[in-house]
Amino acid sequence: MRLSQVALRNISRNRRRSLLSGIAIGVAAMSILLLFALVDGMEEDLARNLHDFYSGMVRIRHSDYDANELVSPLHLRVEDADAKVATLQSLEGVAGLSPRINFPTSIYREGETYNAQGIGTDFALEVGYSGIDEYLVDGTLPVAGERRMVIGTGLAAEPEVGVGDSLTLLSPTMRRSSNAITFEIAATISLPVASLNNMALYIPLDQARRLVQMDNSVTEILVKLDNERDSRELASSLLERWEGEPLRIVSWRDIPSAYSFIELARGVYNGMAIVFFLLGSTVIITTTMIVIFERMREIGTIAAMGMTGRQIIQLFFLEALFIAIAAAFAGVVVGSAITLVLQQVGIDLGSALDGVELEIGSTIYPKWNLLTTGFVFAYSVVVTGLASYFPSRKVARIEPVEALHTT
């Protein structure tokens, strides 16, 4: 009889200790796969917010505006910027613009004052760019000329205010005077971002210039791309078509601020995919050994009746094999049934971060990956095979006799 089919016949017969091997193997494998794929949903979420909230892909400032951006710095800006924007939008592989002024503001409402980060929009472009018509809660965007506002959930909670309420906004001007211009809100709405939903509100962009008085400039464009990886080389070409002009422009890649989060949130995230992938293993090695450790009398049975040390560890090598492709194909496939339901409906982390500053959304939505898949299910055969060679090695040159007298 082949060595294959005893094997079969071994785990058959032994159906209560390869379900116990099969369910550990299994689960470690279902496990590493959801948190690959939790992982890769954190980094494409860390990233989708950077571009969409803080720092496009390229991005267009006055070239003194970073140095001294903590303290809102209004009158260096980017000048003549509608036609920066009609320029920009004739360009090919441009996906969205997104003009805006940030500007410090503080709402004044029934004699109390509560400090928030204005942001002036073209909510026409905006749509576009960030989709922020996505995350209303409650009332519509307003449009140009309008004086009304967006205002997020979290910001609203202190003063109790709501679609039609009118707020106060006192603002600097780009003159270093100060201005203030009362708005009613249009719509709340629930920023992915929890530091940006407790602080942002959104006027349109006209009545910013208004505000601040800052005439058609604006303090940075933002710019999305069909493909990501052509940022550096539209940035260099920007610069080369507005040499002359104090502008700092640059890729999301070579933002300090920006794509450092991303390096450190890929370094922390594989840090706890190492350590869980060390924890899976551990699960299977140890069950792989204990299973094979505990079958000394049935090693000392089948040596006593001929079988060789090398038959031996082929024999228990084909059952941990046949076992862990089963287990590690039923682990991927519950693994992959259960991401793909996650990348719908997404996991809400809701208060757990607060006070967490980095730009993670409140929803994470895990990514399935073919490539990822495929590796978790080929490293749970691996590592099976290899935690039940070498205790198999090791047993299979034990004695016969002594093997039996093991209890």
The other form holds:
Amino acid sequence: MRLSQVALRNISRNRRRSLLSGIAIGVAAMSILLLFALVDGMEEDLARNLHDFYSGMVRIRHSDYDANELVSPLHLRVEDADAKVATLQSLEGVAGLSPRINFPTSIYREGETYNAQGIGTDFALEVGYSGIDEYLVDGTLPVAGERRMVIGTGLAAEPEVGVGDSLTLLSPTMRRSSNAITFEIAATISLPVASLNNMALYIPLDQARRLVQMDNSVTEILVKLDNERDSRELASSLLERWEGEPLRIVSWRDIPSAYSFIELARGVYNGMAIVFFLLGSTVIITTTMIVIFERMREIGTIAAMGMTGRQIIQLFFLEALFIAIAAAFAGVVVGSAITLVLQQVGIDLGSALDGVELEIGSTIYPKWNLLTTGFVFAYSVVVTGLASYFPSRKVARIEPVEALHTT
Amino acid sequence: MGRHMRANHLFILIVFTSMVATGLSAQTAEEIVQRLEANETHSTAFAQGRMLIHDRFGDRTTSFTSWSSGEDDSLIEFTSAGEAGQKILRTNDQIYLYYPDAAELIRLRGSALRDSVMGSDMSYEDLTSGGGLLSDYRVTLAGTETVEGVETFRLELEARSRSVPYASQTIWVDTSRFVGVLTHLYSRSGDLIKVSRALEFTERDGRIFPVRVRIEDRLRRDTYTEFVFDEIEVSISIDPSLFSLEELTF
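Provide the structure of the form predicted in complex with its partner chain, given the form predicted on its own shown above.
First the chain shown before, then all remaining chains and molecules of the complex.
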């Protein structure tokens, strides 16, 4: 009889023990798969939010803006913005762009004030850029020339306003003075990032220019590309094109954000995966050790019948390995099933992210990935297999006579 | 800005003044304050001036016209291109902002009062009126000192309640003219928040007016604001309705 057949028979002879070992490995595999799927989903969500609402794939700002961003230096602007937008639109590989004026503002309504973050944008371009229309809850987007605004549902909740209500925005101007304009709410939107939904309002770019008294300028232009990997190359070429102008043009990968933490987290989670499997493997090690002591007479018998120490090691190793393969497979199958469901319905973090200054959406959609699934399966088998090898070696040191005398 | 500073150097510069106090011999802190406040009181005043605002990004100028009546009512209308038509009204101890493109008046309350006026070193809170220095602060005379070549009384003021924006003040008052030369304003933690210096005075009809005052908000980095008054008229006829909310939005 082949060793593998003997191993399989031994596994089935003690189903409870095998099941216990298998569950430990399976749960570890399933957990790691879910964890990786969650990280993948967060990474994708974060990248999308950064591209759509924060940094684009390439961001163009005045060279001194970032250093003074906390005081909203509206005079540190990207000048001649319309021409730059036209130039960018003509470039190959540019998938969308959004010229914006970001300004701090106080909403004034019936004697109360509420702090907000204003964004002046070209709605015609914004729809193609961030798909802002997809987040509409009520109303319609304004067009250029209209004194109408779009407001996040979280921000609208406090003053209890909705479509058709008017709000007065009080803001600093480019001259570092102040100005106020009254806008009618054209639409409410539910933005995916809680902090944004609670603070952001959008007005047409021309009205933002009037409010902050800015000329043909913007505070930033965000650019999306067909291929994100070209972002650094485009940033460099734009810097050359507009050499001499006080501009800072950078790829989103060179802008500090939570994305770098996600990448760091991925490394940490890889380490955690090893710990998970080692924990799972301790069950394998323990049960293998117990089995060795339980089956001492059997070991002595098969050794007396001529089976070599190496073959006995292989036998015990195979038993552990088969359990690991079956359990890991079951684990990734269950994990995949759960992930695929969550990928559709999402995990609603709800109010847990209120007040959190992260660009992560309130609902995370774990992402199932075949490569990750295969990796987790192989990882599970290899780690648990290696873990079971060492107790198996103990068998080789058992003398047949001594084993046969064991009661 | 503290109430005294307001009365001396800020929005109240529209009502500011100072009489030459020759022949007076104020001896106690209270008497000095009474002389100081008496110098600042006019029934009505009109002024045209400029705010020269310096910050780390550069300098800019905002011009304005102002009217005041007594200690409670005053109106500033900004006339420089960027702010043309914007107004600040103080009446009944409330601050209202008028913007030509806003459909409603903005009445400032709470923390909004601490916002800067047009990006200057003066806050809206500095514009609010009080019951007078002696009712808001306990005053002690800490002696005489020479400040920038001027012999002054040094007055130490401690707030009587927490309702005033500044917990304490030190005021250096010209011993001969009874005008504030220098004012330091402190927070409750004892930190120096604002400094006001009268840089230039002018004399008209026997009265001395500060026409250039520098204010520094020490909570901001590298900033100061100079108030320069180009034209001043006092005790003129002003229609009281000028300080009404209806007139503000007319």
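Residue numbers count along the first chain shown, from 1. Because the structure is predicted, anything quoted here is derived from the model rather than measured. We call the rigid core the largest set of C-alpha positions that still match within 1.5 Å between the two forms.
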property	result
Core-aligned CA displacement of L315 at least 2 Å between the two forms	yes
Core fit, then Y54 C-alpha moves 2 Å or more between the two forms	no
